[in-house]
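Here's a solo chain for you in structure tokens, the form predicted alone.
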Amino acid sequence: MKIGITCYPTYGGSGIVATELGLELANRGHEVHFITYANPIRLDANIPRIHYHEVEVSNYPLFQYPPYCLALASRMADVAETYQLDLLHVHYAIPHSIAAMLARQMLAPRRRLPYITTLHGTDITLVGVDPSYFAITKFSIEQSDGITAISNDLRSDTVKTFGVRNEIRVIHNFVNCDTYSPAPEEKSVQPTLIHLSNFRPVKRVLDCVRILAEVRKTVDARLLMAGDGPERGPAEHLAAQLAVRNSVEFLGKQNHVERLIRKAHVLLMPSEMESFGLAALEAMACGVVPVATRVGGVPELITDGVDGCLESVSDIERLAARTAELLMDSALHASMATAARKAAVDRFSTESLIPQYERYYEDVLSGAVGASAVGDRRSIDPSL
């Protein structure tokens, strides 16, 4: 198939998943075209069958805000027609699904161009529920030819919040277990914790520093902080306040996080909301035990006490206690690390999940998905 993929080309989970999906699809023989405003962070354009098309937005003085959505829609239509794409797959609802809908309508007189929207979490739980975007988010989801969500929890939230009647197929996030794999020889001698995120408030980055401070009362541990964002400054300040600044390394944005994860013993993910928890999955594949919060779709990934630990949001004492226990009990850590790797391989590997996307593409192209929404779209798209 010839597939167009649009995502936010940043360090957020949705962009990472979209990029990794495109790379895996290309490796399986499909032709993949990324249509974004910048080259996606993890995209290796040297891989055969991978193409990148930049979306350029004119900064005309009349526009206070550059009309990115319109430029994206125009670029989608142009790429789709030039390269005869079979479908568009957009990640994160706003504004990508609206742009895809416009591109579909632009080409409607000449050819069919279905699009699939994958929901990732904050596009529903934060952006989508904002009164300014609620109606357009609901509309864009319902106009999609296919909809996927990365967890059962996110699907339930979407149905509950927006009353969406379309089928939403759950396809969990995945990890390449060859790239993300244990490397005992690279493991740090000093007990090491790691946190990976875009440092937004929802990730509760400061809680990682608080957890470290508690853990260090019994274990000489250090913390690697990979990523960047608005909470980095406050986290650095808190580390100094709690007298653990010398035990925290703020590494900034990293392209090869698998090299960092392998050094750690425990991954901290104290988020107040996670629709899945991609960082935890990447850690599990590397044999690093996740200590996370029991929110959103995380329990669909982590089995508490088996391949990771789950506690309540902001319960620093319990999160720190579970972390310290893992660092002090080598047998417990080894058992859970082995189970974590096994869960990643057995349930969330690319070999298991990428074929689900391929089957879904085939269902959408054959018209087996989205039939209920087609009737609703006839009034705005006469070609249907």
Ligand code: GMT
Contents of the next structure:
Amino acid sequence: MKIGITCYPTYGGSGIVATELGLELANRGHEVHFITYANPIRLDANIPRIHYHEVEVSNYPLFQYPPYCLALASRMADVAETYQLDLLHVHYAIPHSIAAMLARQMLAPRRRLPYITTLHGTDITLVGVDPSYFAITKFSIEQSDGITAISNDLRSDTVKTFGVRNEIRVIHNFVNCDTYSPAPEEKSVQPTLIHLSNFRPVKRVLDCVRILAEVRKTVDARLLMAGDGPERGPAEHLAAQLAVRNSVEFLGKQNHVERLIRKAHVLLMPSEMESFGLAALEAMACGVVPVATRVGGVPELITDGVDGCLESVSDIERLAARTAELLMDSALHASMATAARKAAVDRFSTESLIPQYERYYEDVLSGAVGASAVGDRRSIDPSL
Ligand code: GMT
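Right, and the form predicted together with the named molecule of this protein, after the form predicted alone?
Whole complex next, starting from this chain.
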């Protein structure tokens, strides 16, 4: 198949999933065209069957806000026509889904160009519910020829919040278990925690520092903070206030996170909301035990007490106690690390998840799913 992929190309789970998906599809013989405003972060140059088309947005003085969505739609239509794409697959509803809908309309007089929207989380739970984006998010989802969500929880949220009646297929996040694998020889000697995110408020980055301060009352642990974003400054400040600044390393944005994750014993993910928790899955594949909050789709990934730990949001005492227990009890840590790796390999590996996307593409192309299929069913069953 010839597939156009659009995502936010910078740091963020949705962009990472989209990029890794494109790479895996290309490996399996498909032709993949990334259509974005910058080269996706994990995309190296010169990979067979991978193409990159930059979206340029000219900034005319009249525009207070350059119309990125329109530039993207034009580029999508142009690339789809030039390279005879079979479909567009957009990640994160706003504004990618609307741009794809416009591209589909632009080409409609000449050819069919279906588009699939993959919902990742904050596009529904934060951005989509904002009154200024609610109606357009609902419209763009309902117009999609195919919709996937990265967890059952996100699918329910989408149905509940927007009243969407189209089929939403759940295809969980995935991880390449060859790239993300344990390396005991690289494990840090000092007990090490790691946090990996874009440092937005929803991640509760400050809680990582609070957990470390608690843990350090019993264990000489350190914390690696990988990523960057608005909460980095406040986190550095809090670390100084809690007198743990020398035990926290702020590493900034990192390209090869698997090399870092392997050094750690525990991954901290104390998020306010997480529709899946890709960082936790990447850690589990490396045999690093996640200590996380019981929110959103995280329980679909982590089984509490078996391959990770789940506690309530902001319960620093419990999150720290579970972390300290793992650092002090090496047998417990070893059994949970093994279970975490097994869960990643058995349930979330590229080998089992990528074919699910391929099957979905085929279903959309054949018309077996999509808005038109819902429309057809509606004429038979008016309750739909
Ligand atoms: O906040 C992030 O982690 C980035 C965000 C995004 O949209 O780029 O991640 C979302 O998508 C990831 C990949 O599908 C999921 O694993 C994350 O759970 C989800 N984040 C939230 O729901 C907060």
